[in-house]
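Let's start with one chain on its own, the form predicted alone, as C-alpha cells.
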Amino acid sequence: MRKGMSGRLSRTFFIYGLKIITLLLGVSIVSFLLVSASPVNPVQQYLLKIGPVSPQQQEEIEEYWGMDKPLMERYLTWLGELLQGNLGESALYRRPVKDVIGERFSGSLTLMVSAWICSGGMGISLGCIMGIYQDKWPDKLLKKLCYLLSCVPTFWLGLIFLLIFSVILGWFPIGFSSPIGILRQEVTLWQRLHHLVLPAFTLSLMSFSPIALHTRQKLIEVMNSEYVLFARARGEGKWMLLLRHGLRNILLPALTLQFASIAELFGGSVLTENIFSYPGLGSAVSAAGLNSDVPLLLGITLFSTLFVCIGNMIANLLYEVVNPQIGSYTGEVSR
C-alpha cells in the first residue's frame, strides 16, 4: 500500500514538473514578445528619469541593456540568463530581480495566505448553513450576499472599506504593513497584525462566493441521497448529518475551488496592494508595468506562474489525503 502510494506521488512530481517546466517556457515566449510590443520604449522611459544625453549616450544604453539585438536574439539571450538563475538587474529599483522579488513575496505571501485561510474558512461555512437551512430566511439572505459579492469590484470594496474603517471609524490604520517611523525590527506581531486585517478581509471577499454556493449546492446533493434520509429516520439531527456525512462528501470539491482561487487571489492582491499601499509584489509589478521596468515585470510573471502551478499541484497530492480512492496523477479509481 505504502509503496503504491510513493509510486504514484513519485510519478505526479514527475508528471507536474515536466508540465510546470512546459507551462514556464510557454509563459516566457509570450509575455517576452507582449513587453516587446509595448508601444513603451524602457530606454526612453529610462532616460526621462536621468534627463537628456547625447545621441551616441543614448546608443550606448541601448547597447548596454541589449536593445540594439533582434528580438529572438534578445530572448535566447535573456532564456541563457534565466536558465542560470539570473533574473537580470531591476532599471526601478536598481538591484538584482531575484532580490526585489524574494523581499517583496514575504509581504504578498502572508497577505495571500491570510485571504486564503479566510476565504475558505467562510466560503464552507456559509456554505454549510446554506445548505442546511434550503430555502430559508438564512439561506436566502446569504445566497445574495454571494452574488453581490461575486459582482462588485475588489478595488471598489476595498476603497469603501478604508473610507469606513480607517478614515470614519478609525478602527484599522490607512496603509503599510507596518507603522510609520518605527523600525523593522522594533514592530510588534500585533501591529502587523493589525495592518494585515482590512487588506486580507477585502482581498477574501474576492473568492469566497464562490466556495460558498458550490459548497452549498454539493451540501444539498448529499442530504437528499438515500443514505441520509435513512440516518435522519434514525433520529439523527442536522448537524450530525453534516458532520458525519456532509463533510466528508463536500471537502474534496471545496478543496478544489479553493487551491483553484490561488490564481484570482494573485491578481486581486495587485489592485488590494496599491489599495492600501501594502508592500509586496502586487505594488512591484504595477510600478514595474508603469515604469516599463521589463526585467522585473518578466521575472514576477514567470514567479506568479510558478506559484499557482505548485498551488495546483498541492491541490492533486491532498486529493490522495482526503479521499485514498482517487489517484492523484490520473484521476482514475485506484483498485
Given for the second form:
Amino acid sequence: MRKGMSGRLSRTFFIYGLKIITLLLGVSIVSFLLVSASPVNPVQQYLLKIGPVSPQQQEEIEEYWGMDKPLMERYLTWLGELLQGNLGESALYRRPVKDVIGERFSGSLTLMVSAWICSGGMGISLGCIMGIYQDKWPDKLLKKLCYLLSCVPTFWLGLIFLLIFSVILGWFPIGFSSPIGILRQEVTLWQRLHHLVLPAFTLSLMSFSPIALHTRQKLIEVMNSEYVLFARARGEGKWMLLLRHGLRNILLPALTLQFASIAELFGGSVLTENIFSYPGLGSAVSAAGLNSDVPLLLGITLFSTLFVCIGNMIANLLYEVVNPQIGSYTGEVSR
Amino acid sequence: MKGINQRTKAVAFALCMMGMLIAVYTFGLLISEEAMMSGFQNAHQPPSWKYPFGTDALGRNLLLRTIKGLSVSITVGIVASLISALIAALVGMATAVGSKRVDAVVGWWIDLVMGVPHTVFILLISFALGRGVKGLLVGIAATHWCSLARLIRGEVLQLRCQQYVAVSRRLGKSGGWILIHHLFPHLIPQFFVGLVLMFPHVILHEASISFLGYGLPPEQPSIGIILSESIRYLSAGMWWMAVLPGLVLVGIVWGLERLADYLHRILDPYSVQE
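Alongside the form predicted alone that was just displayed, please also present the structure of the form predicted in complex with the partner chain.
Full assembly next; the chain just shown is listed first.
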C-alpha cells in the first residue's frame, strides 16, 4: 500500500517536472515574442542612461546587441545563454540580472512566506470557527467579512494601513525593508521584522478568505457525517469533535489549496511591495517594465513562473496524498 | 417580507444594482474636464459641503474625478470581461467537443497562462503593446478566461453524457441542432453568470494595474491613478485622497458581486429559494 503511494508520487513528480520544463519553455517563447513586439527600443533606452552617442555608435551597439538579426536567431541566442545561467545585464541596476533576482528574491521570499503562514493560520482557524457555529452569528459575521475582503483591492488596503499605522499612529515605518542611513550589516533582526509587519499583514489579509471559506465548507461536510453523529452520541463536545475528527480531514486539503494559490500571492506581492517601497521582486518587475529593462523583465517573468509551478507541483503531490482514489494524473488542482 | 418570494426579491435587488451602475456610468460620462477643475487656489482642500471628497494637489474636485474614473473603469470592465468570456466560451466548447489532442493543447495553454502570476503577465502584455488602454484591455482579457473556460468545458462534457442528448443523436439530429437545443439552454446562464462574476475582478485588476503606472495614462481620471497620486501626499496628512475614492471603488465592486450573486440565483432555479 505504502509502496504504491510512493511509486505514484514519484510518477507525478516526474510527469509534473517534465511539464514544468515545457511550460517554462513556452513562457520563454511567449514573453520573448511579447518583449520583441514592444514599440520601445531597448537600445535607445539603454543609451538614454549613458548619454548622447553618435548615430554611428548607436548602429554599432545595435549590431553588437544583434538587433539586425532575425527574431528566431535572437531567441535561440538568448535561450542558449539562459541555459548556461547567463540572464544578461539589467539596464536599470547595471548589474547581472541573476544577482538582482537573487538579492531581491530573498526579500520577497521573507515577505511571501510570512504572509503565507499568516493567511493559512488565520484562514484555517476562522474557517473552523465558521464551520462550528454554522448559521449562527459568528459564522454570519465572518462570512460577511470574507466576502467584503474579496471586494477590497490589496493596494488600497495597504494604503489605509500605511495611513493609520504609520502616518497617524506612527507605530511602523513608512517604507523600505530596513531603516535608511544604516549599513546593511548593522540592521538588526528586530528592525527587519518591524519593517516586515505591515506589508506581510496586508498581503495575508488579501489571501485568507478563499481558504477560510473552503475550510468552512469542508468542516460542515465533516460535521454532517455519520461518524461525527456517532461521536456526538458518545458525548463528545464541539471542540473535541473538531480536534479529533475535523482537523484531520481539513488540514491537508487546506494546505493543498494554499500551495495552489501561490500565483495570487506573487501577484499581490507586486502591489504590496510597491506601496511599502519594499525591495523585492515585485517592485523590481514593475520598475523593469516602466524603465524598459528587458533582460530583467524576462528574467523575473521566468523566475516567477518557476516559483508558481513549483507551488502547483507541491499542491498536486499533496492532492494525491490526500485523495488516494485518484488513480491517474488529472493535470489540475481542484478549486 | 411576507407575500414576496425569494425570486421576486432577487430580481428587484438585481434591478436596483443595475440602476445604480447605469446612473454612475451616465453621470460619469456627462462630467466634463472643466467641471472638475476648481483652480489652484482650492488645492489641498479637505472634504467639505462644496467638495465632498476634497480636492487634490491641482485643485481638482475629487468627487467628480472619482465618478468620472468609475465610468472609465466600467467601460474597461465591460469590454475586457466580454472579450474574456467569449474566449472562454469558444475555448471551453472547442476542448469539450474537439479531439483529445485539442483538449491536451488547450489544457497546457491554460496551465501556461495560470503559471505566470496574473499581475506579471498583464505587465508584460502592457509593456509589449506600449502601455495605455489597449495594453490594459488585451492584458486583462488574455488572463481572465481560464477558469470560466474550464467550467464550460466541464459542463459540456457532462451534458454530452445525458440521455436526452443520446436520444436526440439516435433520432438523427445533427450536432448543430443538439448544440442549439440541448447545450445552449444550459450554457447561456453559465456564460452570463461567469461574465458578471468576472466583471468585479476585471475592475479591481484595472485599478491595480493603473496604480502601478501601466494601464491608463496619468491624465485620465481613474481610481488607480488617483490612489497612486495619493501615496505622495499620505505623509502630509491628506487622508481623503486615499480613503474616499477607494471606498467608492470597494462599494462598486461589492455591488457587482451582489449583482452576480442575484443573477446566479435568478438563472439557477435550484438555488433561488435557499
